[in-house]
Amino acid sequence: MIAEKMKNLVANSSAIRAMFEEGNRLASIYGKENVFDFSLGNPNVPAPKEVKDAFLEILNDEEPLIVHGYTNSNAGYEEVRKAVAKSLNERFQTSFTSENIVMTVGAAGGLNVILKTIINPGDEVVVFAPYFGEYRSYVSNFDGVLVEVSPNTETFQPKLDEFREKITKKTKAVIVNTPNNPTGVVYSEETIKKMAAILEEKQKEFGTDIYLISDEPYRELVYDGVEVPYLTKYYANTIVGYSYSKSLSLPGERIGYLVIPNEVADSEEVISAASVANRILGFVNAPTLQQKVIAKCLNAKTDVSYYDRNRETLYEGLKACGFSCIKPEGAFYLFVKSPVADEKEFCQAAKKYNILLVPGSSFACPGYVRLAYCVSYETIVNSLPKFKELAKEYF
């Protein structure tokens, strides 16, 4: 019998996952040309090809044990390391050495390392609405407990007064996701500016230490030339996960890294444990040929055109037709207001035009559903006919 912890979980398994699944089963019956996925935010645009040089490069020159080899440290890579802080120096004004960096099996992994590292049984998380599904599980895994700010449904800036007031002696660590999955919305600086200060006043309230976990997978992928504020610039106990899954168009790699700065309270003892904790989760290190083709390829970049047409095309064409949503200033989705309070039926409605959409309850906030532009253009296209002959059962 499976673990009583593993029964909830395996009921309430990821509602993205299961569109996406369904989105396989419909393209079986009706062709994929027909099925219009918007369920999974897996990128459509080719990895760069910086990466396809990099990978055979170091495959012909490396010696095996070197690209496939265990590595000396946890934490990755000595070079790697290096070559990751110099180039975050370079773009943000940082001081972090290889010593402030650990190589992880993507954001996901990272975020299950520094939770590990921090984390005491009942200790709070807090997080912000709405907010990537998944962190319910990683907080669940080390025995915290998840506490929601609920959102702002106007702008998607986080509700900063609720913030204040949701804060306790119990609470550890804040998990920021900016660009946003699932709204597309980038915190702003007057945004950031304003929790630090919250946070501050809460530490020296309660006396404690509180981690502001930054979750950064869709940093690079930005419009209309917004800005993303790198947050240890204005919050000393930050620590940043990253991952090259978007910005490289590599998901299935699996390969990011966390920056834990000297300024993080017990930082020493931060990363030696972040370390520790890389390994005994079982990742052990970062894939080494990973951690080598990236250290080639920091400067490369994933052509967010392909992605902007997208975004655009979508939007005016959901107006179009009487949706309503905000418009995304990064990431790749849409997160579109349920024309019905139940956008679970909404959703099913949909699919009866072979669209396939996440509803936002997911994500804790209901009444609205998230579509994932990271598809072909002709999908955007081809479904935006299918969404006027929705719409018509509402408007």
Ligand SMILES: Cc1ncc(COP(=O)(O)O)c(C=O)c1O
The other form holds:
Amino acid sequence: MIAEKMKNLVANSSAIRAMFEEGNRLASIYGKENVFDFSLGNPNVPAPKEVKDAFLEILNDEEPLIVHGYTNSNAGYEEVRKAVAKSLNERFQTSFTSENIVMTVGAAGGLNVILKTIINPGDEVVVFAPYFGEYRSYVSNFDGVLVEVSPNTETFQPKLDEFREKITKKTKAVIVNTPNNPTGVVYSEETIKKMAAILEEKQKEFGTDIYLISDEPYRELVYDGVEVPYLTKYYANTIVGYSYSKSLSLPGERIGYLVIPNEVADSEEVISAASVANRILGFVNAPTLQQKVIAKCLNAKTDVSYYDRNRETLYEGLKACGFSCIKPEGAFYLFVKSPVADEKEFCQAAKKYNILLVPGSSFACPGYVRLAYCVSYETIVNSLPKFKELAKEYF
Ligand SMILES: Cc1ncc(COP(=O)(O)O)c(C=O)c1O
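Now show me the form predicted in complex with this ligand; what you just gave was the form predicted alone.
What follows is the whole complex; the chain from before opens it.
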């Protein structure tokens, strides 16, 4: 008999699996090119050339026992953490050292590590809807309580008045994700400053430490020159979770890192606990070959222009059909208003045209659907006549 806590998680996973299987089923009937699967955030732009070169160079030139061995520290190779810290300092005028960096198994691994490090059962973790649905499971893994701030569907910037109200003595952490999955919105500097001021105020009021966790796997995927504020500069108690899954198109390689600055409350304890959490959660250390690869690719860039063309074409195309949605400034998602209140019904209707969408309720924002446009440009172009037919059912 599986654990009680797992029962719900399994039920939710089946919904995602069902969507994946539906894509395969439709492809087997209609042909892959006639199925418009916008359900998965799996990058379709190949990793930059530097990545393959780095793999080959490391495998050819370096000592296999080191490349494939356990790392001495569960936080990762010293020289890799040093290189990551140096690169961040150059980009964001910070002053991190290797001590502030813990290499992780992607952003998902990093979030689980930091939550294991700081959460006691019953501690509250505040998130802003719409948010990446996996946060529910990550917080529940450590018996934390997820507290949702409802969505501001005008701008999809966080609702700060409600945020202030929802912070309690039990609030241990706040997770922000910008550029955001599922909306593509980048939280403005003004928003971040106000959020930081509220957090300072509440730490004082309650005499507690509230950690701001910046989950930012999409930092590099931004358009029109938009700036994504680096949050450690606005609020001392900030921990950053980064990943190369999207920025270098390496989601299966499972590599990322946490930044735990010295300014964070009890930083030394948090850093060493995060390293232990990495070990005892069973990650042991982030994949060693991948650590070495990313250290050689810190300046490599994915072809953002490919996603940008998809973004423009899909956004303009959907608008022309009558759909409404905020224009994303980052990531590779469009969050479209469902023309009917029950967005699951709309997703079902879209399936008749071989269009696969994810309901907004998966992101705690019903009434909307998410489209992942990290697909081929042809898929975007060929889907538009189908969206037109779908739109005719409503407008
Ligand atoms: C907002 C957000 N956080 C974390 C993750 C997990 O990413 P990773 O592959 O680095 O574990 C994702 C993946 O889609 C995501 O969208």
